[in-house]
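Read the single chain below, which is given as structure tokens and is the form predicted on its own.
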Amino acid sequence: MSVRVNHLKLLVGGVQLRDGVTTVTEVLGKILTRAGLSAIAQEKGYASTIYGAHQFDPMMITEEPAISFGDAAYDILVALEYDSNPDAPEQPNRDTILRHGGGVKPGGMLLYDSSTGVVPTDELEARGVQIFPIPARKIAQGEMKREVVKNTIMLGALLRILRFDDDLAYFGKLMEERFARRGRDLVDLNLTAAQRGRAAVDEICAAKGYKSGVRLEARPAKKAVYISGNECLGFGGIVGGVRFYAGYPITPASSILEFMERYLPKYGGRALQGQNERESIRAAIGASIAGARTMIASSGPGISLKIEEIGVIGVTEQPVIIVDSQRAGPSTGMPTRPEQGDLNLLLGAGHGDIPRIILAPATTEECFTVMLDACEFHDKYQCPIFFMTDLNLSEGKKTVLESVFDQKPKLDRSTLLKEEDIHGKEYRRYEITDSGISPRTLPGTPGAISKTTGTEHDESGFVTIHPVKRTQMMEKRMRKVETYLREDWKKPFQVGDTRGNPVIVGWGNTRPVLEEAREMLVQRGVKAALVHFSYIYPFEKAYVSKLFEDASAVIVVEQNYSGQFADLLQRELLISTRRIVKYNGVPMHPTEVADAVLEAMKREGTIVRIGSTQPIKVEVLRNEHEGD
């Protein structure tokens, strides 16, 4: 029997807030990262309800970093539920099996808690799936006298199935770090429970003659951490000079608030949980006026509440970094499901015209590196800096090399004048400049009067309705866009030749999936190119137009209903686009994207809704010279 080493997918499922699904994958991810392997666990399958709903965490484990998670198929399924209700047509302890059993590959494995009896698995066994019923809860209650370690038993069983960490050295070290302060007895209890889980698997293998088709082996340790996107962007903010953070709890941005409350004070900063969404952004504006680099974070509903203050940021030119951790909308929508539905919101947030910069990292690593740029743009451009993630990128975790964090920020605060910079000169807060960027001071700086108003004003900050001054001030602010495009905008990521070929276009966190989908198409003989944006808006029209002018088709792929980025490209470039959209709350998978690209290539103006059967013809903008 051939054995695949260091490449597998598993899914852990159970009852939310009871069965410790996230704890199991968190411990496993940290152990594997320390063992020199790479883990991706970015789809967070939890429900909006507080307790009792189904939760699942998929994880991919590889020797070298994978491009993306790939498609939803699993080598191992771990079901942590233990309840049984013989009167119910679907027993609760079969929930994970019923929902995800079809995704287990032939020859895969099922590990489940059989404390209340075995469950029917004939269909799985017919496909060659090996079944491991482990009465974890019963063992924890009876032998361990501590029900809380039932999942440690299951984790020990999983490690045995993977034939990994035989002496529990990696697991034991992690338990010491987590529980040593609470006493050695607790560490030993978890080690004993893990060993008991291993022994249970040994008994089943001996009785049924099972041999695993997958195995994990430790490799030389890499300097890496198992980290989420929210942790990366929070760390990037601190390294980039953010010293004031304000937020209000909202999924999936809440963990940013928790991270900043824990770590920002250690670096001389302060984190504030406001009484509501508007208070948090108003506090950030105040901190910005006082001279701090500031950040706030929310999700769609919270961003909607902050619209008036976003306009205030634009006209007062007091910068704030605004993180939008997107979730499915509209309104409350699906708070625990991913989507890319907020682009139109951020493009038009606020009445009137103000300059804005919109960034959308493509990977966990970019949550750090792009945030460093956001911090520099904060002081330089003095406008709203939007930083867009989504639920899976925000809360999902991944093995990230520590070298990613070696990038150093500029920490350029040259636009913030000191007393010696002003001495003998006239200071005007909103001085009209060629770049559109005006110098600023801290309130109370000797020799300068710092006046801030949300009403239109002249160079000194005094309210005005004078037509000439209004025109000058509006044009000054909007010149920041030209300066940004000239000095700081970064070109999109590109793979493949766009000339004469279909071009797949994406933005934000879809890049890993689109990279893999493109590779699939190339293997099928389709010479597709990929153009992917992290620096979303504004963008250099001449450069981007050149990328698309000779493409056989421009196919924009995104997770929303209408194709919001496709609309932006059509509006700005006057090109026609074809669209692939998905909006059911499930992440995109490479195979379905590759298939959809082939469908979209068949006719101009197509929109392919992943999951639907018929492409829909839509009206598109056209260049007036097209076809001449």
Second form
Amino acid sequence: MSVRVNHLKLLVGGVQLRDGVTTVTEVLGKILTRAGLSAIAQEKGYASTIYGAHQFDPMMITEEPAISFGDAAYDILVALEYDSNPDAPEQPNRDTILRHGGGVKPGGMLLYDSSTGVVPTDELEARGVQIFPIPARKIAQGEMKREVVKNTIMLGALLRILRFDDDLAYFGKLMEERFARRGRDLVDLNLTAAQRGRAAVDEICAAKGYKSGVRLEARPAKKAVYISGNECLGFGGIVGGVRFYAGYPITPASSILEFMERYLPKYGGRALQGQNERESIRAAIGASIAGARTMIASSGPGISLKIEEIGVIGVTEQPVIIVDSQRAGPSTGMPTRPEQGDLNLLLGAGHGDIPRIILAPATTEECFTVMLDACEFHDKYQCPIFFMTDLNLSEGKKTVLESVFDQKPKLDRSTLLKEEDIHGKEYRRYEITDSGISPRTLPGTPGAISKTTGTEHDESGFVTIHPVKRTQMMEKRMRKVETYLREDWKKPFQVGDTRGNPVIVGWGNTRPVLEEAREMLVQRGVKAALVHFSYIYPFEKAYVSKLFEDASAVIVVEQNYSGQFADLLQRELLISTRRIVKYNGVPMHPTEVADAVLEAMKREGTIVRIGSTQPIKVEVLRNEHEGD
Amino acid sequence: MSTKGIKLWDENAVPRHQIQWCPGCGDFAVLAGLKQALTELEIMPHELMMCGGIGCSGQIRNYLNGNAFHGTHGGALAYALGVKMTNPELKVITLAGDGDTLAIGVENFVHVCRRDPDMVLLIMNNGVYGLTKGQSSPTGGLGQTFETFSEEKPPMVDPLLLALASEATFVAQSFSGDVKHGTKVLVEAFQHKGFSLVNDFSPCVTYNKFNTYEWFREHVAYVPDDHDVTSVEAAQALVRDFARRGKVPLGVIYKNPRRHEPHNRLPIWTEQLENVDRNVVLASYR
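Coords for the form predicted together with the partner chain, given the form predicted on its own:
Time for the whole complex; same chain goes first.
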């Protein structure tokens, strides 16, 4: 049997809080990153409860960074639960196996806690799956006298299965960093537990004659970190000059608040936990008035509550970066499930017309790099800067090369006027300019007074209902859109030739999956192209129109019910689109997208609903008998 | 007080003849008292940040010199909070009505009392929503006795008691019929290190036909000199005692500064933001 080196996918599952699923994947992700490998764990599954529900964390492990996290097919399944899941009491220690066993590849491996009994695994064994029942909890409670190390026993067993870190050097070092302050005993306890797990696997291999088909080998370490999208975007904000952050706890944006509370003070900034969603955005507007680069973050329900202030930001021209870490809506929706359902909300947030910029990073890396742009747009365009991620990208972790974080921010604050800039000149806060951008002074600047208001106003900031002044001010604000398109909008990411070929179109965090789906199609002989937007709105119509002009089909793939981005493209470009949508709360996977693209290519107006039980729908866009 | 000092406050402002308050409005006296207080405190207009509420009262921000912001109904205090947290050197005052502060904005009122930023809130309290033509506000019904109440017509909110219950550190009350006293209270509010509430009764001559100047003159009484302003129990007792006697107390009712962590002005300029040590963050994720 040939052994596949440094390319596998695994899934760790168990009972939320009790079994420490993410403790295992977090340690593994960190170790692998240090060992020069690449890990992606961006398909987190958990529930909106603290304790008791099923939780799982798939992880793709490769030598060179994988394009995406791949399909829901696993070489290794790790089931941490030792007993029933309160969520499924009829399934003692087999909940993870029942839920994900079908995803284990032939010849794969199953590692589970057999403390409360052996699970019948005939079906899996028939597919050539090697079974490793380890009584981890029993060993932890009995031999080790410390139940808490049951995870470490399982992790040690997993490392053995992966035939990685034989001397536990990587693992030991990490334990030392974590526990050294609390005493050497704790480090040794964990090392012993990991060795005990290894030994248990050794025994089973010897008894059953198992030989693993996959293994990991350390490579020369690259300078890399194991980090989440929320952490990257928070870090991007700090490097980009954000010094005031406000947020109200909400999944999946809470970890941005935690990050900012931890790190902003170290850079002289402040992070405020608002008493509600409105206080957060309002305090951020106040901080912006006083001169700070400001950021807030929330998810759909919280953004809905902030909408009144988005109009204020637009009209007072006091900028704030607004991160929307999307989760499945509507209403409270599915708080722990991903979706791209907030686009319409952000496109239309607020009554009346205001300029707005909507960005949606495609990758963990872009959470940092696109945020640097968002920070510059904050100052330059003085309007709401939306930054859309979703649960997978926000909370999921990935190995990211440190060179990504070397990018230098512009930190251009030239739209803030200082005393010497206005000396001897007449300063008007809302001066009518060709670019639509009116430089501002900060309160505290001698010789300058800023009167600002969300009510319509004249150049000096005084309230007006004068038709001409209103028209001039509205047009001034909206001219910022043209300036943005001319000077700062970035073209969509493109692979493949769009002419004569089907074009897959996406936005935001789906890019890696769509890239991989496109490669699959190319391998199947379909010359599909991919056009993917990170700078999603506004966009340059002429440029995008041209991209789609000669395409054989424009197939917009997104994770919401209606196809919100497809609607936007149709509205802005007057083109017809075919759609692939998914809204069951499960992330998109490459193979299902590739299959759906083939389906969508068949007929104009096709809407493929991944995961739906309804038949595929073909929308009649125009009456064929029209003009008869 | 020099007239020159006062005149400074008329620059960068809507000219007096264009002020859109009804003749006799209590807000005129608040404006006069505010200018007087700012002059006495030798605050410069560029150092002043005013956050105006929605309604007649919030217009005051444009009727005198100084930086001003005006956003949503009920939001003024939260904007002010962000301003002050970012630049503690600014003198920050929120100028809002009773509806703005105690109805739609009560969430901010309660929590800003707790947070205790070093800034002033001046409620221009007239018991009605004037700009929308006289609907009753949460402070409506002052001094009136009602036989019955209903969901539509509940008893009034006393901002002083609410502030005390919300851990405010400076609670005072004034009446625009006594500008001299009101100015004194406002000066003390600005000097207090922490959040200062001044509830000023500024009668609405158009829509509140009960709480008129005349009514207030009959019912106001000054806080006695021997009142212990550092005791929250004494403060609560005073407010209740005055109410029992059908009186409205004027003066500083509670003043007890709290210790705060010191905070500098946040880094703003490019040279303060560049060349940050990225290792502080990256080290945790290696």
